[in-house]
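Take a look at this single chain, the form predicted on its own, given in structure tokens.
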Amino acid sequence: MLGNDLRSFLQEMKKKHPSNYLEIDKEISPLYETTAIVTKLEMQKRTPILHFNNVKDTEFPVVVNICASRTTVAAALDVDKRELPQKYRDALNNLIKPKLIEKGPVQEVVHVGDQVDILKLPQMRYHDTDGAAYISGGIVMAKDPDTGAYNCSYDRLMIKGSNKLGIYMTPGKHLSQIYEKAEQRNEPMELIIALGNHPAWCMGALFIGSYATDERHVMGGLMGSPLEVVQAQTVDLQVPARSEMVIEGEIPPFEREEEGPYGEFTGYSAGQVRRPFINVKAITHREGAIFQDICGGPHRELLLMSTIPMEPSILDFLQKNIPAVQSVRCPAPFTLFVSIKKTREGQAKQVLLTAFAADMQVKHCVVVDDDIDLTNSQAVIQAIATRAQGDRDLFIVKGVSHDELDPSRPEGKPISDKVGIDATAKPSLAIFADKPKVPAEVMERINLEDYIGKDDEKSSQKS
């Protein structure tokens, strides 16, 4: 495990993986410039951690790309990247409750009441369609008023002034359900926003599963030790003791203000809508706090952060219901690939229906045989092309609850048609047409350098 909080993780990464850590001293503007650097690096297929020490108009340094590569997240959890899914599933089977301590470094500096000024934080704008500066790298925590279980999630936060934030809570997700309970009681919903978190906490906050599961327990499972928490200053909640910064506040019931637009993970800008807002009551932080950010829009970190926990969570759900399921992959927003070792007719369709129930964001699902490498999208497309017939193997479930950020949904309705494709061999893989292949003995015997030389081999790779 690299470190036990964000700053110790960064120190370990800088020391042990310097090629994946870039510290930048040149002044940079929070207005689009960090996103421009992230974008240019992604065009080169690079996703290093970026630590900006000199950000214009703020005292706080900014760090991005903490969870932008499987290699980085795996290093944080002390496993190989191929072991990440199993590491996550192990954590789900070994949950560890938080540990309440008397005081923690996140409250070394305390601002309450009139001292609160969100405008002193980095005012991050990512794209030209964003309606204002946003906070996108914070873990929002609230607790169910009946059970006391905490929900942790990532929710975009629009800076609306010195002590007010707009918030987008995905309808149907757990945080919005807690807010609905608060409104039924005509009470504000208290919450905290933790900024500057170890990658294990980030992955734990993104758990996809039961409403009753307290994601802080998943964080503990991933770390192998309890998440240390302290009592908040102004709300009846516990906050991570070793986060870099915490924002405390509450969302009043039945009040709405304009929020958005904002460039989302779908690659499109979500428009302006009247939504709830947060009245900020306190900001606490460590001495020399680091502001953790996630570039909004379809950038690698935002996409990967949801994928890493989503895949093992969905796989766990599917395998508990259908043991024939072998693996899953989320290659794009709202899309799921599943491989199965098919044992009977109709099993692929059963998997498709179960996958739609696993998470409401699954909109398109493709089931293939276990000889298909799910990490190779071309192989999945080939299976659709050669093993599926539209009238037999494609089915549609109309008007199912779905993420309202999907730009293709019917206007004003958070629903979508779910599309399932059975791309397994019919009637079974065992008697389906053989795949042509070069004999293994020949593949092992042939050395390219003996025939085309090193220089020719390199030039052919570049093309």
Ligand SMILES: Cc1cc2nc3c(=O)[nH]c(=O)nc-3n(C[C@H](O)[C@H](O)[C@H](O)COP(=O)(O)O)c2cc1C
Second form
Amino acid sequence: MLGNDLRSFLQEMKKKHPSNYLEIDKEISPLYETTAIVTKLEMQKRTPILHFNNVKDTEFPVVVNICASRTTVAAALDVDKRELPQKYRDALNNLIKPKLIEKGPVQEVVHVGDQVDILKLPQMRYHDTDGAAYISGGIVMAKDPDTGAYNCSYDRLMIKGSNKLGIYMTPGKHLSQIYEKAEQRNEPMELIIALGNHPAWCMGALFIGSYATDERHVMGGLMGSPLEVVQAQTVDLQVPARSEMVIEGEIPPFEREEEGPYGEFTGYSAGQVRRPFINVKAITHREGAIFQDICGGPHRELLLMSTIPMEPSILDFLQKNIPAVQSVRCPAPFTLFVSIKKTREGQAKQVLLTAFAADMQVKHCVVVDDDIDLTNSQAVIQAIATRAQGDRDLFIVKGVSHDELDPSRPEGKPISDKVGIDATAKPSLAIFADKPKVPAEVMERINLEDYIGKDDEKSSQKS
Ligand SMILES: Cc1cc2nc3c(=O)[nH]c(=O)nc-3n(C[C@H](O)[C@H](O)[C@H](O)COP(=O)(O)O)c2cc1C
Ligand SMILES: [Mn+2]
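Please could you give me the other form, the form predicted in complex with the named molecule, since above is the form predicted on its own?
To see the whole picture, the full complex is given below, headed by that same chain.
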């Protein structure tokens, strides 16, 4: 692992991968300006870590794009980017519990009660439709009131005042399930928000899978050593000892306030709705804390943070059930491609049903044979065109519980139709229509240079 917390990781990146790490001393406003820089770089297909040393109206420097490139995340975990999915699967099969220690740097500075002031943190606004400044780069941790098992997730936090945050918990996801249990007991749900985390912790927090799995164990698995934690100051929870900053608080039961609007990963703005909110009880941080931010909306970091953990988790789940599954890819929100080495009739439909069970976010799923390269979306579309028939190979399950952020959902209902497409060759790839090819002997014999000369700029021009 590169470094053992965010700041040591950044130091190592500066030394070893300077082209992927830009430090900016010029003053920048948190009002849309960092998003403008991220957006302009994305237009050039660049996603370096950006470390803004001088952010208007706050003492805290801001880092964004910590997980915005596979190369950076792979470097953080000390693997090549091609080994990243396997590294994640290995972690899932080697979970490591956190280790409670006495003291941690995250509590070098402690603000409790009246000293709490969220308005002193960077007030990040990403897009013109955002209704307020938001904190979007924090890992929210809470525990099940029955079992004590922790859950980790990223949840957008709307700054509502010096000690109050709005929160968006997707109905059906684990944090909302814990909150429902707290409400059934008429109790507040305590939580902590860890900000400024090593990429291994970020990736672990986003594990997709069973409610019972404590994502901190996945973080341990990714690091190959336990996540160190200390006791929080004001709530009965543990906090990561080496995070840059922690916010502690609780969500009262049954109370609601307006939250939103907010530009989301779908590329659309989610509207204002009455939702639960957090009363903040403490903010603790390291000396010279770095504020980690993730650009809200459809930016590279958010997409990658979701897909890097999602693909190996779904692949692991599918292969444990159906070994014929070869690989998976999430090319866009709510969309999954799966490739299989088909061994039985109807197997692709079995894979589709299993994929819908693997994660609530899977809305459209396409299964192809393993001769199709899933990183080539054009090849998948071609397989649908040439190997599928709508009547035989497409099925729809209507009205399934789904992410309410899908702007095409029926008005006011967090449901969606699940669409499965079996785009495998029938009855099997081996006896499907012949694929024309130039005979191997001719391919070998013909030397391109003998006919068209050296591959200069003119001859390689794309049509
Ligand atoms: C940057 C980022 C922001 C996110 N914001 C939210 C959010 O506001 N609300 C939410 O429910 N999920 C959000 N998610 C998705 C969840 O964090 C993610 O699905 C997580 O794995 C859910 O945890 P669970 O499986 O334990 O329920 C976000 C993800 C990322 C990467
Ligand atoms: Mn969970």
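Numbering follows the first chain given and starts at 1. Keep in mind that what you see is a predicted model, and the values were worked out from it rather than measured. In this text, the rigid core denotes the largest set of C-alpha atoms whose superposition between the two forms falls within 1.5 Å.
In a rigid-core overlay of the protein, K16 has its C-alpha displaced by under 2 Å between these two forms. Taking the core as the fixed frame between these two forms, we note the C-alpha of E449 moving 6.5 angstrom.
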